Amino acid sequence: MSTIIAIDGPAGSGKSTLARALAERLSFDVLDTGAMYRALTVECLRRGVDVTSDEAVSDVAHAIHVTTLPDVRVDGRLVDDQLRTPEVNIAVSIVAALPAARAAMVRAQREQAAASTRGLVAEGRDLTTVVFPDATIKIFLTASLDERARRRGEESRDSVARRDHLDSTRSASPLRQANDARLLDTTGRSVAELVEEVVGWLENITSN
């Protein structure tokens, strides 16, 4: 198995800029988990497809394929202007916490990682405790409330607490940090700050 940088935390902490920015460093391919979701959540609702049916979303979920590289797309249809609007940001926590369309994410997260020969940064919200419990270095990033919502300029900061409630609750998958994972405070940090201590801990761990 290539060498994998699992990256949990809730919205805002950043995630998606340190393992694209981890990524370079490393020359790494990166898996955004969140921006899988958003757009099985875009293609749910441009089917009209019923958000709260575990059964609905998962055939979904099946029936398409979702890359997020250099672009997301949606079986090769770009949806990267489509995946922050009010209702994906209602409706992306409730997809995200349907077991049924999870496991399939899940199946299809792995199956990308399988394929990667370079190494890769994966980011999401249960990577390091369900989808790559045996990653080469596991991470939960956190920053304050807010940072958070200042981050996600789009996202008010209510509806910041409101995902992080709903991620950290849900039956399926919860938001948590895994007991092996390594806690890192994103606030008031920069970027190549954090780049150089996650670097420092795989060389550390790859060294041993």
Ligand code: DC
Given for the second form:
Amino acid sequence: MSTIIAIDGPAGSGKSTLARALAERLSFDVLDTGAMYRALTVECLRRGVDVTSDEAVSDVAHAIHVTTLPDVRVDGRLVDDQLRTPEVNIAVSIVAALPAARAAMVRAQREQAAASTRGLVAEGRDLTTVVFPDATIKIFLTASLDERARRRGEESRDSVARRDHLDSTRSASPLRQANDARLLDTTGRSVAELVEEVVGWLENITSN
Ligand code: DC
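Would you generate the structure of this protein in the form predicted in complex with the ligand, following the form predicted alone above?
Let's see the whole complex now, leading with the same chain.
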């Protein structure tokens, strides 16, 4: 297995930014699993599927092929500009709480990791606990709610807080810090500084 850096954390904690910067620094691939759940949600809404039905949503998850690089597509159709609408922000937490739909997404994520030969930075909510429990490095990112809401721009503080609550209290793979994940608070810290910290950890691990 090639090197996997798995990152979890709440909305706006800096996962996507850090993952992209690390991938660039290390010449690794990047896997944004939140974008995958959002793309599945967009497709369910487009098809008029009941997003509270695990059976209906997992049928869609099995039927479609979601790619995230260089842009987010469902069966080749570009969905990038539909991922962050208020409607999707609400529905994605409902979709992400469905166990069978999650199982289909986890399988797709592991397939993408297996196809990566360069090393992978994967980020989301259950990468360190469920998808890649044996990742080379596991990181749990945090930041204050004010800073996270600020980073989310158009999404309100209440919407971010509501999503965090749903993501961390659901029964299927809730957001939580894995016992062996390193806690990294990104409040007030630059991306460059965080990248060097993680690269230092990786160098320590690989030199031992
Ligand atoms: O990171 P994001 O805000 O784009 O994620 C969108 C939603 O998807 C988020 O509310 C929780 C869910 N999600 C998840 O349950 N598991 C993941 N691995 C990634 C995202």
